[in-house]
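Single chain ahead, written as structure tokens, the form predicted on its own.
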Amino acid sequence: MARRAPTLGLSGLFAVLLAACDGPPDRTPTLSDADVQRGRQLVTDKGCVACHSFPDVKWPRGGLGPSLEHFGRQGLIGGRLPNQPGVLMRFVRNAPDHLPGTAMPAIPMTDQEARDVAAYLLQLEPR
């Protein structure tokens, strides 16, 4: 009599599939390696100050875009996107891609620069 190979069944197959992957990707990057002071410098270097005002940047103080003085307390980015690190990092690099019709341009920056800018913006709260 021939031996039959054991079958996994549906629950066994599910367990194997789960073991084969390490879960969903983390979509909320941490800012643990971000440099807030470098982020502050980058808002000047990348031209953000031409349109926005910041509490610790005395000049220039742009008026085209909103003041970002209390950005860390805002619930939304651009009035429509959740103010979360990963969303903010993508937004500061390419706002038109995330909010079509926005006046904010795409700004070339590395992942680390976006992380630094996001960390700087998120710590801006009333003093």
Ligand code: HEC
Given for the second form:
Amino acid sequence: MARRAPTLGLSGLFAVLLAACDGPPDRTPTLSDADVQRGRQLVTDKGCVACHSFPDVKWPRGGLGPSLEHFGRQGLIGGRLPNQPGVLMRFVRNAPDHLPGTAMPAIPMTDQEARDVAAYLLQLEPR
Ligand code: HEC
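I would like to compare: after the form predicted on its own, may I see the structure of the form predicted in complex with the named molecule?
The complete assembly is shown below, putting the previous chain first.
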């Protein structure tokens, strides 16, 4: 009997800790089915390269927007949003909704395309 009490107490504590760690809602299930190579192709096809430079795209190297060559290292998107997969997926398709006043336009994409682009951007962190 006396041995059971700590066990119950611990699971209760875990429940509390889990609830406390459940940060801002990022409801994207996962990037595990994303395709980085397709994301790499999409930044060309969708015109991102007109405004941004990427480490593995020689031309064009747009300079209107910030360089994304080390984007995976950044903690924030546009200096304001947490750089998390779900936030990034929403941002790349509709920047004006998330950074009001930004010069980056909304760019129509499917869920899968946004996921591939986000996965590509997040691995841009050469050491
Ligand atoms: C017309 C130019 C333009 C196009 C096209 C464009 N962007 Fe941007 N992008 C910007 C600008 C300007 C910013 C800076 C946002 C701000 O701080 O207001 C930005 C910011 C970003 C950021 C955040 C960078 C940082 O340092 O925090 C990411 C990531 C990004 N863009 C990805 C993309 C992707 C992916 C595409 C294509 C789907 C794209 N952009 C297309 C202009 C553009």
